[in-house]
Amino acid sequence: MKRFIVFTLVLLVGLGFMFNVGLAADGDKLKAGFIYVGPVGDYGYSQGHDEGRKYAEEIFPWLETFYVENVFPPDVESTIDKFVRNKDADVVFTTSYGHMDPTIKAAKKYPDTVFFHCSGFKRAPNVGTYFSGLYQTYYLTGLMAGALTETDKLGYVGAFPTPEVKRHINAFAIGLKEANPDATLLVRWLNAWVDPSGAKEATEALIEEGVDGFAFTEDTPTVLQTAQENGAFSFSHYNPMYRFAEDAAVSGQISNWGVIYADILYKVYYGVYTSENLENVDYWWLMKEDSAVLGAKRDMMINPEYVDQLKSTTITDPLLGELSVYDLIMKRREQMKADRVTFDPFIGPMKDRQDIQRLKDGEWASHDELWTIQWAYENVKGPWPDEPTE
């Protein structure tokens, strides 16, 4: 990762010296204000999000932020306009996909204000997109879980069905079956985004259904904890949660904002962003940029438990032949962070769960087919909404 930031912030430089403009020119500080659908103590989204902010002001002596919590839709325009006439913010991030269209509004309102809105697909000249994709991560522990699980049943404990989520399940069960055939992954729904009585009550419920290993789109440890206390296994989800359950931690999705935040505040900062050039802008980072990392917590890739046990698990992969899933976790995680990206889980021929083809032979998934997914995986049971039928 220091190589890539490294590698960023010289080509940055560079960059702002050639164009000469931005707030670097005058020397004033620039202001970032953060928007937040949950609480910064979640452990999951919204921590993920605001430990990125610290992680931008802290290498950024020029760089000033603020931000707000637990702000739903109908707030949005109403806590940018605090934002932008209190504070004279210069930058503004909103971080969910709700807050999509009320950005939007607003940034029609505040033209020479630079937005970025994460996980929204709507853009204008002043409005960027930005994400930090997790399904190569899902896909990784879902190799695990196949050589783990003991009942071939894994459960999936997802918030709301949108492509996001979607797409993590299908990346998790595309692992979970390449490494064991016979496994099934079942699905519940909170339809919340932060709800631990309502994980805990759905993971409860599949455990009584057999299963033994557990992934999941919530913001809370509630799931991992819940799995720690019936003996199962689990994957935590956005931010390190080894410390909630110690021995049930396998390994995880860590998001790392920071990456993302260092480099458009940098750009905005010496004017290679301006609120007249965003249109086109949509960060779509994943391994190789460092903004999706495996990790039961930040220097533990997998729980030492577990090691032994994927290390004498074998499979026969058609192109690397027989290795232990162990090596071939290695493997994706080489292919998928190298510079030249060489293996991605969505390739094909790959087809859903109702035999329809998906994707051909050799063929992989486009970003505008990951990003609005909407079919389910061979091997995923359990209600799916919207689940399209060709």
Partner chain sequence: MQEYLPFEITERPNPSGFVIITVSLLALLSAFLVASFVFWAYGTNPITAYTALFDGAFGGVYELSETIRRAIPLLLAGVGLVIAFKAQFWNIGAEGQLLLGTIAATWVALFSPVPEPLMVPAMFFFGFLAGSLWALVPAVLKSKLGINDVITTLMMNYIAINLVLFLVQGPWKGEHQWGFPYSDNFPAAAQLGTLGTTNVHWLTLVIGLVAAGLIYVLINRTTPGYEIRVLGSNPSAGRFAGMSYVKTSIMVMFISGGMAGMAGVGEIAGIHHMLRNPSELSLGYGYTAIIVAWLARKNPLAVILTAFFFGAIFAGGDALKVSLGLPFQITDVFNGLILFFLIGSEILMNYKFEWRRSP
Given for the second form:
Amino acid sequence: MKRFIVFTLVLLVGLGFMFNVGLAADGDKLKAGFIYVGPVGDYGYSQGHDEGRKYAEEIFPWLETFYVENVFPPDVESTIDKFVRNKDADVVFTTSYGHMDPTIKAAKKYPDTVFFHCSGFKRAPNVGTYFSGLYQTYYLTGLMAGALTETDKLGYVGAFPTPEVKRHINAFAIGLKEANPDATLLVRWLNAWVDPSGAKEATEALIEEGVDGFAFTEDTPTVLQTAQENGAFSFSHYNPMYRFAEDAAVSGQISNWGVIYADILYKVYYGVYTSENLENVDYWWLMKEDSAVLGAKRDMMINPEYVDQLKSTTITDPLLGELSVYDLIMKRREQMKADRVTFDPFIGPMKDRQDIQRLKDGEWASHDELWTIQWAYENVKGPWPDEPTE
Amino acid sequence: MIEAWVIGTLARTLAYGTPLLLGTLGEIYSERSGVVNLGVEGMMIMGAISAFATAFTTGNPWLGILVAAIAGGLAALVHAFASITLRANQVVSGLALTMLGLGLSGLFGKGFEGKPLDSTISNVTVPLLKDIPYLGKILFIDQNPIVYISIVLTPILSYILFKTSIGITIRSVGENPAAADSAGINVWKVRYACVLLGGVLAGIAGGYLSIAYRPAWTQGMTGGMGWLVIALTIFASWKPGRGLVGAYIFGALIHLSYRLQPFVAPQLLKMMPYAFAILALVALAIGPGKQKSEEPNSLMEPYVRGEK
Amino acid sequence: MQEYLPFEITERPNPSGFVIITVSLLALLSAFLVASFVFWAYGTNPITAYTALFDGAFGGVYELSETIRRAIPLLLAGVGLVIAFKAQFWNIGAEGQLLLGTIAATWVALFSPVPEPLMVPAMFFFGFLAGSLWALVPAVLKSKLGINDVITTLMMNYIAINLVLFLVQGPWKGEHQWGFPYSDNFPAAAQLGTLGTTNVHWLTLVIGLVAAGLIYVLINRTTPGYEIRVLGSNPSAGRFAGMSYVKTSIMVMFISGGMAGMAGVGEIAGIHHMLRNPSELSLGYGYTAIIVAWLARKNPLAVILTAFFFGAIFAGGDALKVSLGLPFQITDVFNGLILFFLIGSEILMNYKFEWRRSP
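May I ask for the structure of the form predicted together with its partner chain now, the form predicted alone having been displayed?
Whole complex next, starting from this chain.
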């Protein structure tokens, strides 16, 4: 079914291209406005979106974009007003969960404008949703962490306990357990998206606990830098952070919003997406679509300094037999990038750390389960706000 | 186990407490002369961006610290001019300085966001001293030179304030400016100098944050430390030595708010330093060791010659 | 009479309204002049910038409504701060008191047994109460124990922030928010009506205007108001006359915190309709209200004007972000500069400067 939809879409786009339908007809530029929740220089989430915007603008000569940074929920509606009224925006992207309700409200006000909201679940005829999921890359870095740790203690510095961050932590923990069943993942929370001194102290606190490898969600390279200072390793997050710590950065996840923005804008331009048919349009793009990229920088999947150790550590997989962690990573990556995805980190049987069955044998976690995930995986230690007990 | 736990925490305490200590030492001098400066946060962040920009462009981190000191000093002069020369309300002027500092640093720091810094002030380990039991591990292994500077500065500034004629001059200006004036002391000059020193030290504190503690520039990266400094100054009863103790207690509490997360909810832990500040002031006010308030008498009052 | 630089200075004990307004306008003008250097240094033509700022704040009915929307919390919190400042109580904690108001409103809207028709009044009532109780802690600590009010009110802000975080991440996390740390949406009965298609929640605005009038009367026409003024200008004289510093402090902070609490109710019931991350809830209104109160020269009626003015700066600043792509910090720079020039200009109000005549 899914493949059929994709096929139809491609066909439609092709047709659109041939007949030059949609907005292209009058030679006008398509105008797209982006609303970010943080500053574009945050080296994290909002910067990631802005790189995506720039990418789309670069490849489409018919596209004109503009953005506003640091827009908090109460000002989203008025910013959309300004985009539509003063800047003639044809498409508006809003990029934070908190932007959801104001986007839906504004979309009613401007029924002819196309809206896309990132990280929420409410849609309308002129509001589609999209998200780039990084959890698969977290799983792969978890595999690496399991092979590289000497203390069997890994650390995760988390921003806010949102389902996205919990999903990342669990995916990392699943990979970790697969490569190293004895290792545990110690979690600390910052309660801020940007808090360099908090991230520094959280990292130092974990090092005191014996942690020798890190993953994190915080919009600065602090954890990576602090790991480097202490001779630990870490995985880069969101943007290519390799140059901040060239010894410590093993790999990481790079969020590539550009492919999603390009796809959406292309389809809007050629009339595939209109302000009337978005009710069921939801992007949940992963490694396969290249919206999540493995690496601490773009052309380096794994830091060469660590490759040998990954190759010399072997594990036994029930299906694949005995193989090196490096080969396992490559195999899993291939499986998740294939046209027909044959692997996902969240496949049952899976229990949470309260010993509650979360996925049955062979069951793949559904989109909604992943989106609302609250439980913590077996080897996760540390505080877990609002942990479900049933 | 417990030993390692305590030693590790104390070592972090020094690292996090240092910017607080530097800021507090400066604010103590400023307030001892009779001028409250609520602009510490603004001066700190100006120091942070100036230090980073300088170190980034010149490759010399110590030059960065120097420029941070100058930037902090210049910011303080704005407050001095408003509150000493123009006799404006010190609370409001300080707030204005904080807003201005956060705004300007964010505006002109745009170009430096997300840039790695190659020339930083990195931690050092002191040979020989590192082998002192306990103390060596806390103080002399993997610690930053600026930590030492701030520790050395504390007794010096304390000595100057309480044991030298300069200190007497400063304190008399803060206690009774009219009397000091009639004794031939230039009240304005003393106040300007003290506020300036406050700015210089706050600037260095900011520089420490951006090129030593965590080398990078992020807008708003001082994250409320400047406000803690204000609290610490009162907590310290305007004494540099107690300032050091206070700064380290706060440093410890903030580090512990991550260390103790397995045992207490993170949001409650993050309240801890602030709740502690209030509770400590209450304890000082009602405790058995209650002493007469050290608060300078003329604090927050602009000096006008010929009145009173 | 004093001599100062090349001037002769004479005191002007009760500056006339004309002097106050002229000097304030001059100060604003100077602040804008200095801010244009900031624009220029940032590579933006100051005239273009000011045009965009003005258009964004006053360009039409819609723009005006955006200004008023932002003026509402500033008006309520600002009026409350005026009375605290009048008594020389340094309430820097309006931000936290405002957050307590949002907590109370959320409790009423989502967790209380309050019947639907009574929800709106109950929200304002409990919002007021929560804000004032939060403010009473510093009031008692200062008046009974002499503990510095700047510190306690400030520290209470951080505690309030973490309290909200605790609630939205745990006990009050919404069931319909897909696991995100937000409370559920308020029921329709707990959402304030707005004027037409704008986001002006008029009820809060009316409350603010009425409160400004009441507090003006309280300060200027009543005995407690007289005590506030006396204790504020000369505490020892007040005590000598048998006035209770404790009682006055508590009363002042009760009102001050309550007003900020109601500002929070207006924001959450009028705009957000849910409890969420505190940094998204208030946008620093509690701190800006300090400037608003100060600029009003501690006159509650003048707060109506100054709150509107800063609402315009916020709305215009947002317009600047959209139309010229300027970073958001531009509003901070504006606020800081305006504040400096206003307080710096006070000396011109209270003293008359004349060129020193040759001897």
